[in-house]
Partner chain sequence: MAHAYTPGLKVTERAVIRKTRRLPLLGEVLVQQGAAVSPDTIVARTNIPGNPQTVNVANSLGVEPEDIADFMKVKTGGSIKKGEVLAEYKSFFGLFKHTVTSPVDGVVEMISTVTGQVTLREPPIPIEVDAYIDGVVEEVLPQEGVIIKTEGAFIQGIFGVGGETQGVIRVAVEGPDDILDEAQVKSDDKGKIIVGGSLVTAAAIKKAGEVGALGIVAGGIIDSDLIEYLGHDIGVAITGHEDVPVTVIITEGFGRMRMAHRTFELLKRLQGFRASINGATQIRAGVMRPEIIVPGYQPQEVAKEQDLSQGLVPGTPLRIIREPYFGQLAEVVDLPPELQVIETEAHVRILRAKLADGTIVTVPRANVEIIEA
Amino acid sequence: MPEEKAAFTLDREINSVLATDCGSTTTKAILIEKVGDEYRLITRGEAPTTVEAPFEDVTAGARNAIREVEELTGRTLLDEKGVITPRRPDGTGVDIYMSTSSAGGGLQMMVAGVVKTMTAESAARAALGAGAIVMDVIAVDDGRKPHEKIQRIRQLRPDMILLSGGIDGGTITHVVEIAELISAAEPKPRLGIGYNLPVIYAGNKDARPHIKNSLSKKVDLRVVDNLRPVLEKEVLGPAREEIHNLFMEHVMAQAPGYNKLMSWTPVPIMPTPGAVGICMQTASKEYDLSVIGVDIGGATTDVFSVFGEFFNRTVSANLGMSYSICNVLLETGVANIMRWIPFDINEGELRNRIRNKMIRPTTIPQTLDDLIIEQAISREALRLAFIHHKSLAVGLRGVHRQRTIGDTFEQTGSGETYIDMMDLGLLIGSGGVLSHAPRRAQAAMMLLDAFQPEGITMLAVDSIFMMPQLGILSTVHPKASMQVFDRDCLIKLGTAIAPTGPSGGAKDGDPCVKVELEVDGKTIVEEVPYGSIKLIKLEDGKKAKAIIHPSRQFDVGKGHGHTLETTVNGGVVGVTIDARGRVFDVPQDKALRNKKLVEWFTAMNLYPEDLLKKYAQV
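How about the structure of this chain only, in the form predicted in complex with the partner chain?
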């Protein structure tokens, strides 16, 4: 089970749940009810978030979103005090209400540790896992001089700082040195002028008296268990729990209207990404699969991964599709965006278009060319966010990690990523560009191009981004949460079969993989050459027995040239046999690249045929 638990236990039977997520721009409400034996999504409503002026009261937006649910169901859920709970005999109200929030910039943290790749990295993982944006990581060995670090700490106005360092019983000098830098900087919180900044100390327990001596007069110091009590072990739970407590006490309490919202619900409000992480962990356990999830928003892209007991979340704070779209351009370069566009476009024109999307972030593509450009940018944002994630989803560095899950994983004590794409079972995409792609195949293709899953992987998108609400619900009612997740939240796109390789010098068109699918008593056989894609229709809800024969330079999980027998799931797109190789790249030559793009897009039925024919002629 996930580490984070809401400080709430059910004291009654729950048949109806109302949950909201107060996002930075939109507040979304969902109503879940027990229908027969299972919990289902009944309806949803949304309204602009009202944290900012002129409203400055988050409950106004929550009321508007809930009112939309009321209108759609014809039921009364609100009264002048808030959400009516528990449900009354006359049908008004719900059994429980709960909420997540990322409004007002979410939770912004600075973390500090002694060694950048050890305690500081553990602290960053604790903060990210709790749903924070990490503004900076300060460490003794981060290459900055003491005065530069002090300057940086002063400039940032985080919501809180997490300080760690040293193993229990080890040297205290270095962690006290960092505490002294924080003390010297006298950092101020982002919200609440005149309040002391919360600092969580989760380092060497022997240093606590000195840390208190340095910091307690200047900040609101909280002390929790060391997150690296010994080098070989990382214990993030207590730090994450304290982050959630402080999020409620400081950040939420300072944000307009949250005190009122908190009074509506017995379940502590949770940061949106923290709740999504819990949802992913519950799903991984439920399906018994390794899961990667991505949420691409306007400002940030969050990536979550659950491999065995390892859960990680990263947030790429400046990779997004509107507010930070220009940063995608800046980080990847215009050539990397243009490589996914099968038609000629002037570079300057493309740059101006991207900038205009940044300054008018709520606009949507009206033309197909514009849609293709936007989906090209999203491939790069997703790709970069995943690279970032892999760099943090690593084993403990420099030590022999305690092997707690048997021999499933290779020893990654050298700091290698434990993201094993061949082991990945479910890849979930979320965020407007994926969830609202006009053709579902477009979402599947963006996920395939950006993440390049290997072997057999189920692809899915979140239909209406209700994972935050389902995450918080799973802390009090996991069964209801998972039933809705499976039936109403996930849109299963289908299964991707992607051989890795080639191990030698295979050429485009050489044999790559032969797939036999047994569907409704009939066997479909497809031989897909290297460099190509083939889509086989297999409806959502259907399963097919698959015998997959990779050629000798390719591997689908059993070794080069070894046959895999398995069962694959259908979906709204179907079964995609992606024989482009792993890792693949698009051709450098522009004419050849355009030809291949059109070929792949046609195979996936990605865009209208007429348009693709037009591109093919150019």
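The block above covers the form predicted in complex with the partner chain; next, return the form predicted alone.
For this one, just the chain is written down, with no partner chains and no other molecules.
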């Protein structure tokens, strides 16, 4: 964020904030105000986004969403020029207005690097972390012929290209080759006629003169620090900052009505996923916890992770719950979906139900069977998206090893993921299937089954998906952002206690874990055998001292068989003791599987008990 924008917070005290998120289909507005000593969400409004014909003016949708806030509060926030800022003595207007956007398809990028599993992977991480959708990854070793790469660049028409490659002082040949491919393609941007496509160069500094010679006359070339100055180091900040700048200058400036929207706010408009990422990072710092967040939508599933200094975001563009639901079926297979369904259903009928959801994406489940099937599919979409995320959330290739550029081309795969589920402190879910589940315990169970957290983990869902607005607010007023995030955005489901043990090394019913909870002067003791789940009610806002005794082959964070003393937080679901082991699998035998699913669902009180009994008798 430019320094003159950051200085905004010094001008006056911020007591009221209006923020919008202009999504691809819906524009959402929230009003935050200082109530006593803390900031709270006052109300929210939403309206259809108006970036496309017949309106072709994003501010029309923004005005409609803000008008709903005006009606609900009885206050005037708009005039003919836009949002009234600063707040006037008569109470009209707000102290600051800000906005995020993914309208018009969001930020669409291509990235290019020398080696697919090294610099190209670093470039993808930089783009994804800045809130982009990565359309394709071009690399010297990606298996395509030069003319195929040129055709691909011309065909996709991205908003911008991020080019990286080579360590500082290393060979320049390969990265110059890629620059020449981009030059030969003469790519045109998706938005804006007569504008040159922005290309960010973040590679070997010794190659800069050659890159400028090759590209400067054909594209809008920006040069930033190398993403991988040495093999052991990854520097993503400068590239991400330049992506944000170009997003404002090129993508937003060409989108219908955005120049008008930008004139309403002193804070640069930010890509929606980038703002969510900032919110996750701020939350991780505020709570001093490692955080994983997931947003499962109709077409895509975004996963965010913050572990210490590492932040990553991935977009699984083919995994979603409506438009992309058939891709989930294709990628995971019908058997993996059926393993979460505790009743008999014909494979053909299941496929047809899934296809119906794709062609009627706005429908919602009408029966319990429909709901269970939808939540079974969501488990698989979340599981696959997390696998994809872990494949990119890895340590750097080449660390502590002598190598030449020739060595790196022969290597396959990626480094080990830095995601340590035992270290995970907070798991946040958002998106319709999680945020709007009829019972909160269903959201908790979907997160447990898909992510399989280990040790002690707090589970939460985003109530109304206002993380984008809170993310951009945190760049100006972190305190206000986190107070609203904690009190009005997050719905705390409760704590999960999940011992890890030998995969396949224990049998159902074997001793697994004993948990003692001290609540309001009373001690609750639960012994949970292997293969079972137990739910202990502990209200939201309450804490309990926990003494956890795993049996000798299980671990809750202190080592196998070692007792852990800690404090656990309550929630709307409570404390879940998940003794199914890690990594657990559902039984293959259909009758046994149905029995176990009904047992688990009953323990968590997921669905009406009389209907679960009906399933148990099938």
